[in-house]
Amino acid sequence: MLVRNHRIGLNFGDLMFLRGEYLVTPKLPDVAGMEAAGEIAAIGDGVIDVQVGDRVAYIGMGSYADYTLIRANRVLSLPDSISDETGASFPVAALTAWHMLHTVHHVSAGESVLVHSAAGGVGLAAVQIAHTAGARVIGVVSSPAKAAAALAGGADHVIDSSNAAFAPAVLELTDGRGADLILDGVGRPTFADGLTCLARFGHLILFGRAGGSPAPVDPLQLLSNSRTLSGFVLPHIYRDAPVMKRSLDAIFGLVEGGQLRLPIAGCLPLEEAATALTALASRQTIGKFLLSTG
């Protein structure tokens, strides 16, 4: 179907795509961007259950545009209660966070969950979803402003990595036990230390490498404390319609109940995408940055 984009979400993966470092390699000339919200402008043969004019969000490459041609199975219908801003903010961030917590892992009340980049899009979503599940949430951030955002999102404790190493702080906060679950989208700067503060039977999920690829892991390292290491990327989920529906129903419920909110770091016209990407690359933004087609 053809979607007229109203709001476009930015992700760190967009920067990696532009650098040729993402899972999907650019085929120049190409269009960046992987999520947006808008309305259906046209539908192809065989597309059912939607009509031209319906409000939708989607996950798929090529969203930095006024219109995007997208496969129907990548499109998510938006209820009236969900704004275009929220619709463009939640697909990648909220679905990634939800599935790490409830599909790859099965978070339970009382578990300690460590979230890196806790003031970013995925991080803030993970903090709120884990908090709603009853977990004890520890956020890792890089500034006082980001610490405040993570605490407002429901983090029980926040570690400012610009002032202290996170691994010793985690062990201190957990009385030496370590975190039951670590969500790491940073990679090289945090991965090895994360393994040192993982609890017995703890689980570390690597879902990105914003700071570079981690060094190889000797599987024998995992024998200590019977630890688990997983990887996660969202495309493996949105190809499964029943699993996607289950997660969307849960996320919409959290949004409508006021338990999940992604603050908008800024919104610029599509023509100023380079400025927005520069702000994202600075790692000073809190929440999601959006582009608008006007």
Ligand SMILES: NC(=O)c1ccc[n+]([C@@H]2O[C@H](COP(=O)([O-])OP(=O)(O)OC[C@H]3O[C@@H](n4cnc5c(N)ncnc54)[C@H](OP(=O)(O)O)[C@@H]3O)[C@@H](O)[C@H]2O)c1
Contents of the next structure:
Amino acid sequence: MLVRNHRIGLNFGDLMFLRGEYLVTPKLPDVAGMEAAGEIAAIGDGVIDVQVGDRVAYIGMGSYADYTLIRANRVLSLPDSISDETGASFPVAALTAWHMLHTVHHVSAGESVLVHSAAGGVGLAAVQIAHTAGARVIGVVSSPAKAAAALAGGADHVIDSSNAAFAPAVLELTDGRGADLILDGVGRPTFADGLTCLARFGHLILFGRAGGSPAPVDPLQLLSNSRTLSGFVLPHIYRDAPVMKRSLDAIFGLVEGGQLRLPIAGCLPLEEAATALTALASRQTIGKFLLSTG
Ligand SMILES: NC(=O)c1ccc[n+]([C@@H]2O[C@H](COP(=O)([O-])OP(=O)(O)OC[C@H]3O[C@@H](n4cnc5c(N)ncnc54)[C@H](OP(=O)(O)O)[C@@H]3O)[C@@H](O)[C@H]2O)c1
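For comparison with the form predicted alone, would you give the structure of this protein in the form predicted in complex with the named molecule?
After this comes the whole thing, all chains and molecules, with the earlier chain placed first.
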């Protein structure tokens, strides 16, 4: 399908793509970006169930553009209740958060869930989805403004990493027990300390490295407290249509029920993508930064 992009969502992965450090390496000249919302401008042979003019969002490379050619199985139809802004901001962040909490882990009420970068795109989605599942959510952030955003999203506690080490704070908040689940998209600065504040049978999911790659881990370390370490990347999910449908139905339900809302950190014209990316790289954004076309 050819999609006319209206709003384009920024992701930390865009910075990694531009640096040549992402799962997909640029083949110059190339176009960055991995999600957007807009309308179908043209349909190729064999594409069924949608029409030109339908409102859609998608996950797929090349979204920093007015038009993007995208495989039909990457496109999600948008209900009227979902705006272009929401459509461009939720796919990567909410699906990543939802699948870590409900597919890789099976979060249950009362579990303690530690979310790093809890005011970021994935982080704020994870705070809200975990809160809705009845978990006790501890967010780690780097400023008072981010702390306020995580609390507004439903975090029960926030730790400001600019003035406190998170691992001792987690142990204190859980009466020495530790977190049942840690969602870590930061990597080097957080990974090793995360292993020290996991509960018995605790689970750490590494899904990114905004702060650099963590040092290798000795697997024997996992025996202590019977800990589990997992990795997650979204592309392994979105090629599986039934699993995608299950998660999208759940996410649309949360959005429509007012339980999931990603704040828009800012919206700039596509031509000013570099300014928006600089804000993301310098840790200034809360929620999702968007680009607009036309
Ligand atoms: N596995 C997957 O499929 C998948 C999908 C989407 C995203 N991700 C990963 O998830 C993480 C979050 O992505 P996002 O798009 O939602 O970004 P984001 O959280 O909105 O922004 C990145 C955040 O990372 C934190 N951070 C810590 N150290 C940093 C550093 N040295 N430089 C910059 N930021 C740093 C900052 O939060 P604080 O200031 O609060 O520390 C910053 O706001 C990234 O690692 C991304 O690659 C993975």
